[in-house]
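Given next, in structure tokens, is a single chain: the form predicted on its own.
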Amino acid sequence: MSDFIQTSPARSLQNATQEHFIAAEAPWSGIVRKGQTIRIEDSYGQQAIDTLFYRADDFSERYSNQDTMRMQGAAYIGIDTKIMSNEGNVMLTMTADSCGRHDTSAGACSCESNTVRFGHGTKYLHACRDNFVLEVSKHGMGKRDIVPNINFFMNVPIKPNGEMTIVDGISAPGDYVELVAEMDVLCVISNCPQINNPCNGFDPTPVRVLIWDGED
């Protein structure tokens, strides 16, 4: 586990309202209230963290990668990115980022995509889509509610011709992103279990989530 890196005098390990350790390959979900800051930390480095957001009081409003990319005019998530919903509302704003590379185009791994890309021998390996299905089912949702997601810390270079591929991650142990919630949201995470491409350095590791109340 890496040391905590403080980004504001108002936020420390001691005054975090929530601290969650997500085991390698495991899912997690939790509510982030308007004004709260959520930190998603790549504790050991080179770990893709697949993430979805839903409006807490109406899950039919959820993260939209198309609207997020269109709103900011860029293909990647970074500081000041407005995380947009399918209703055109701002769900969260990214306020801190120590890594600088977060994908929202490559989607989540699944047993089906693993089979197509890596062979039938991978069919029964655990995948992010399984994690998402398991976690959203706790909130009354199902497969149809899983939409294109954010892949924090996943390195997916996009060529001028639109071709893209997943390559070695560049995140170091302790790298983090912080986002301020602009509405009450349900955050759903799959700590990516992929071992067939380099998104996790072929060795999935635990991550940490911290949540603080607003500074006002």
Second form
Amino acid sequence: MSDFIQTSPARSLQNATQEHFIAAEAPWSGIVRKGQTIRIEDSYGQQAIDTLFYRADDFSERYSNQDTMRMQGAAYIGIDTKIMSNEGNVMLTMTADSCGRHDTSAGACSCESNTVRFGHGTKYLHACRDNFVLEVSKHGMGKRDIVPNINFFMNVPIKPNGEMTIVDGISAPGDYVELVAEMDVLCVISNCPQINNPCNGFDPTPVRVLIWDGED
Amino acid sequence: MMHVRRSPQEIAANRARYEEHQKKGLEFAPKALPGPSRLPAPAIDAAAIIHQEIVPGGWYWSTRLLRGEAIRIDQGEGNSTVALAAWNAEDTSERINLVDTAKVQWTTALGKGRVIFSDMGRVMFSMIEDSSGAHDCLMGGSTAASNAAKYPGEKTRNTRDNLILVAVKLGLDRRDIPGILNLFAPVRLSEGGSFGWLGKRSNSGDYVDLRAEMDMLVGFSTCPHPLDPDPTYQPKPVVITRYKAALPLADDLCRTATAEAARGFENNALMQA
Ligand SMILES: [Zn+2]
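Could the form predicted together with the partner chain be shown next, to go alongside the form predicted on its own?
Now the complete complex, all chains and molecules, led by this one.
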């Protein structure tokens, strides 16, 4: 695990209001208030962190990958990307990114899609969709509330001819993204357990989430 | 933090297995796809037609579609995009999933011979005919806001509101609207990842035939795509024909073109046993 990399004098390890360690392969969820900044840190490198956002006071408004891509006219998530909801509102804005490559076209792994991608022998392996089901069910939601997500630190290049493949992540230990919330949101994370493709370097690792209050 | 690393042997074995899948997926194994269907569209046998709907430009429609039936979506007079959403009729929590569809088939470029997956690893549609080969599974449809920016001062209809109407009238709600497939929308990515409206503009007479591989509820919206280069809002009507098709045989193109499709059909067979 790497040292903390500071992006602003206002945000240090000491003054974070919340610090969460998410074990390898595990889910997490928490509220990020409007004006707060959430840092999602790939502590050991090459770890896909599958992430969803829901409006905290109305879960029917939630992250939309298609609206996010359409609004920025581009497929990859990066600095200044506005994280859009299905109702056309900005949920968060990405303010810092030390990695430079994040996906929102490839969705989360599931036991079901693993059977299609890698054969039925991979069905009984823990998967992001199961993490999401367990985590959103704590908040009264179900499978129908699980929508295509963001895969922070996952490298999925799409060629002009449409060819799409998951390749080795480029994130180094300690790489991070920071997002400032534009509304109160519930953040739901699956620390991806996939070992059938390179999104986790075939060896899932723990990650860290930090939350700070606004600077003003 | 504790972290027990996998052995180098285990990591190497998993990587080798992935690379084998990837090679087959990217090299169109076991079958090369046939390319676009021919124009003009061959007529559908009149005795097989269950219903034909002419959906005005900018409107919505939905239908039940049973396994073994198909729909032809025909441009008619041309230059319309058709947004498509679908739910398993028996359990509407199972729905069209474009991110899995692209990921498991190693491409965002859908065309004749490809299949469209649900979120449960099962095949919803087979693309048994497609003269266009220019569809968009990434960008989603128009909204009130995107239309207001593109067609200032004009009275327009948009795909988001159309799909809310489709879903709610089927007894579903706003939460149930999945990511959508835009048929007849030649969207491609630049090397840098930005979207463009590239290549052939879909033309009058282009058509797609989708065979249902499970019983479904299917919704459509016929609004212009957000990237449609026409600055005027003038969507054209689309002809949607529901007809009886044969169940796929063992050597069916869509069922056998890729290892992934074959495994998807195995999952369907378990559900339908
Ligand atoms: Zn995963």
